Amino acid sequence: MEKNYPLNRLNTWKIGGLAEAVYWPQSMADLSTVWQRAQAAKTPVWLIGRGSNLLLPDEGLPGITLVTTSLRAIEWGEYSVQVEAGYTLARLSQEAGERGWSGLEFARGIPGSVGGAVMMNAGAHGGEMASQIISVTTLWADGTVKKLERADLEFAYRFCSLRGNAWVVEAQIGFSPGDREQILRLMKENISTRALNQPLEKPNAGSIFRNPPGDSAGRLIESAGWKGKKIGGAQVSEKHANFIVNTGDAKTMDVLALIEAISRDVQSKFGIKLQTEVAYFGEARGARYEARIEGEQSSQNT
């Protein structure tokens, strides 16, 4: 367990103050226990997995934050897998590639861990973690852990119904034959298209705005006029209007500010409230920070 420790090291947006308190569980049974003692002791407790879809906060986390990325047993079967959930999904797509196997081809460059990709009900070029759920093995707010069918889930856009009741800690996923070298040649495409048309190179959590039925959130925010504004560090890309990026100094509070700020000036413009995909742990509200909107709309498109 390590104190004091950055919470900026502990999510892909690389922002974040200092966690209380950090712990890596090396097993199910060690991330249980150590969650039942946090209870008892009335000790706040937070879990996270790579951070690839996160916001934490500028004052930090009080209490125990509990990583999962060391949970990483994995156990292949006959076109299915047990894996724990801190097993990074790209990672994952590959391997099921390698063997000729398909259904995670949409998978290949997202950058979650497997239970967070569950949770979320990740999805990328017209597939989606829902379709590929066999069970799952949850920790509950009281520390016990439960295996769940897939008939006992339910799945929507980016949705699961675990989110905010419990946690996934190990999932067993299904594939179905087919042509190896086709199915690593298509998360070859679904790579590049990635590369070509998301900011990579800077720190982000994907997108920020769930897409509104028929329609593209990234279309909406560029058509509003917002890419390449900034508040403080943060800027709405120039490369696709949907991902808010840190250019090197962004705050918790210039994130949300900018996230209120686009939510509010879409909904006026079109009439459209836009729903947020990124988690956040925290109280502070965006709307409460005044600051600057930097910046031009740019010519770009997305």
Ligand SMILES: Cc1cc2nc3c(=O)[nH]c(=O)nc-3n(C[C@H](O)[C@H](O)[C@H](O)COP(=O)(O)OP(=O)(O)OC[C@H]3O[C@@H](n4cnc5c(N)ncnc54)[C@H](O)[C@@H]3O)c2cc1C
Second form
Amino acid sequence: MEKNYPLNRLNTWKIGGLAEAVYWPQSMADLSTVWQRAQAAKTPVWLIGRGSNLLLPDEGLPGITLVTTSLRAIEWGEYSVQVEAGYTLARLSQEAGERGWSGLEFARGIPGSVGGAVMMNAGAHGGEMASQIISVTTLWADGTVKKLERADLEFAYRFCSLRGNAWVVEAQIGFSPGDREQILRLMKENISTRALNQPLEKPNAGSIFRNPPGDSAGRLIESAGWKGKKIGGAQVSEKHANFIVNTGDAKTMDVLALIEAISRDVQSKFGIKLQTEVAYFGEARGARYEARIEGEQSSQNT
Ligand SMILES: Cc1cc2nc3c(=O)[nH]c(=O)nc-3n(C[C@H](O)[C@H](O)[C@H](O)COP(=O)(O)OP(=O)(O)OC[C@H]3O[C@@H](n4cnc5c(N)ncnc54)[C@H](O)[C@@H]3O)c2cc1C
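So that was the form predicted alone. Now I'd like the form predicted together with the named molecule, please.
So here's everything in the complex, that chain up top.
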């Protein structure tokens, strides 16, 4: 357990104040025990994977912040894998590709954890997690651990029905036989496309807004004239308008102000209300954002 730990080390935006306490559970049982103790003591608990889709507050986080990155056990089966929540999705995708297993080609450039990817139903290049999931082992608010089959879960664009209700501790992911060279080539192409189109050289958290039906958030934001615009240390990327980069000293409030200003402007210019994809922990501008597992629906919209 680390006390007063800088949150900027726990997210790809490299933003955030101090966490009161950070703990990296070493096993599913460890995670469950810490969770139950915190519940009993009424201590707030926050869960972070690789922090690649997450904005953390300038004022820090009270209670315990749990980081899943040590939950990395993996067991390869016959065209399937049982893998703990903290395993890196991109690594899993590469390792499956090396075996000639097809299914996670889309995920090679997504910098999240397996648990975060299930929860966000991460997707790209026409693929998404929901299509590959066989089952998910979950931890619920009352401490129970349940294995849920794919049919028990609902997924939609960047949505999983577990959100705000339970944590993902492990997932079983399925593949189909494929051509190793073709899979690896496709992954390489996907990565090159990203390097061309995304501002990977600066700290960011992927897409800020979900694409509205039939349109692209990036196109709308660019058309509204936001490319390159800055508030404090947060800047709308020159490369991709749906990315906000940290130019060095960005604060959470800068990012939130930029998100709010873009939303308002896009709505007034195009009549479209953009919804955020990035998760936010904390309180801002009168709204409370929920990312814990106390049965409340999470609200990610700024
Ligand atoms: C450069 C870049 C490119 C990206 N490209 C894509 C892309 O192409 N497609 C895409 O979908 N996303 C993309 N992302 C966003 C991000 O990588 C994914 O959403 C990823 O799945 C988030 O996983 P994470 O472990 O980083 O989650 P975090 O950012 O740590 O957490 C995000 C949310 O998930 C919750 N969470 C994390 N782990 C768990 C768990 N085990 N159980 C329950 N809840 C959990 C957190 O509490 C939080 O609410 C990109 C991000 C970056 C920085």
